[in-house]
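One chain follows as structure tokens, the form predicted alone.
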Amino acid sequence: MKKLADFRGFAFDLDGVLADTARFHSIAWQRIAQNLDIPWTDHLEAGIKGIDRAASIALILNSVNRYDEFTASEIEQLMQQKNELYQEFIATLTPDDVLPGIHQLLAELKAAGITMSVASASRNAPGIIERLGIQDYFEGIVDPTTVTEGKPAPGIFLEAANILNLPPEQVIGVEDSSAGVKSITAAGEVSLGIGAEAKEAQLHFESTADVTLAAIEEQLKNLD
């Protein structure tokens, strides 16, 4: 049985965990696919969650066996087009876009003396966190360009623990995607999943609104 006192840090994914920015990624990638006459499917919708731009465009192009049609420069251009669309969308974010229950959870963690970092594959994470008005809760934000492999590899969550100066076993990682949960597990941290695509997490909640320190403590009792 574990208890909350065994953990000194939390590492949060951003999209779908702190705010619903995942929908912006989806809309932007759908536009790119549409421009390329590539059908948007449930497989692509689920597959792009939690992974970086390079992996996302590879997934989209490979879905119709067209990846080899594009040069490295053309693929870079497609990623840049997607990012420009995404930037337009996130410019509209305000503190009202923080997901239900998250303000309270961050405040509870801070009051309990638990430090926090952001483990996102998005290079736009610092600007998004600032627009949401929650930057003061976090010790730092992982720069994904410094991590060799994106999720589901462990690098992002290992760096999130490093930012907190904590060993991974003292960190709980929070994710809403299967790739993210795999990343947390590979890093040796305890995984907390939110939503249907993160059910394999050691701790699981249907919604951000359900995640409180008391609820986490209760689920930790079931862990060895």
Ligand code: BG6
Given for the second form:
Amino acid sequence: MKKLADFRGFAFDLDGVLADTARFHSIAWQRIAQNLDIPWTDHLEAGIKGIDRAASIALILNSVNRYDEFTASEIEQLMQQKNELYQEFIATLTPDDVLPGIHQLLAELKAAGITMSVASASRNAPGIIERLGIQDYFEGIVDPTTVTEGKPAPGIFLEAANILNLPPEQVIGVEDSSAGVKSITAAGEVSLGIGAEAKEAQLHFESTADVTLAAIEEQLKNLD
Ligand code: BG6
Ligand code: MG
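What would the structure be for the form predicted in complex with 6-O-phosphono-beta-D-glucopyranose (BG6), rather than the form predicted alone?
Next comes the full complex, this chain leading.
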């Protein structure tokens, strides 16, 4: 049995956890795939979540065994095109795009004296957090360019604990992707998953709206 008092920090994924931006990554990659006549599948839709740009384009091209058709500079161009499309979408973000229940959760955690950091694979994270107006809740945002291996490797969540000056065991990592839950587990943190693709997490909620301190406390009772 565990309790909230065993933890001193929370590390939050961004896309699909704090903000409703996972759909923008998806739409932007779908356009790139469409231009290349690559069919969009459920496997791609779930698979691109949590992984970085280079891993995403590799997943998409490998889904039709076409990765080798492209030179390194062509791949670079595809990633850049996707990011330009993505940046057009995120330019429209406002504080209303913070996902349901998240404002209350961040406020509850802050009031409870729990420190927080952002553990996103996205290089666009600092700009998005700023647009959403939630930057003051966080001690820091992991810079994914300083981490050698992205999710599902532990680096991003380890760095998120490091920002908080906490050992991983005292941190709960929050994710909506399968790659992200694996990253949290590999980092030695407790995993809190949101939605269908994060079911393997130790604590699990269908929606961000369901995540409250009381509900987390209740689920922690079932952990060894
Ligand atoms: C993650 C998303 O948060 O960030 C992925 O779940 C995305 O879909 C990754 O590929 C990298 O984002 P960016 O903004 O650096 O291309
Ligand atoms: Mg995510």
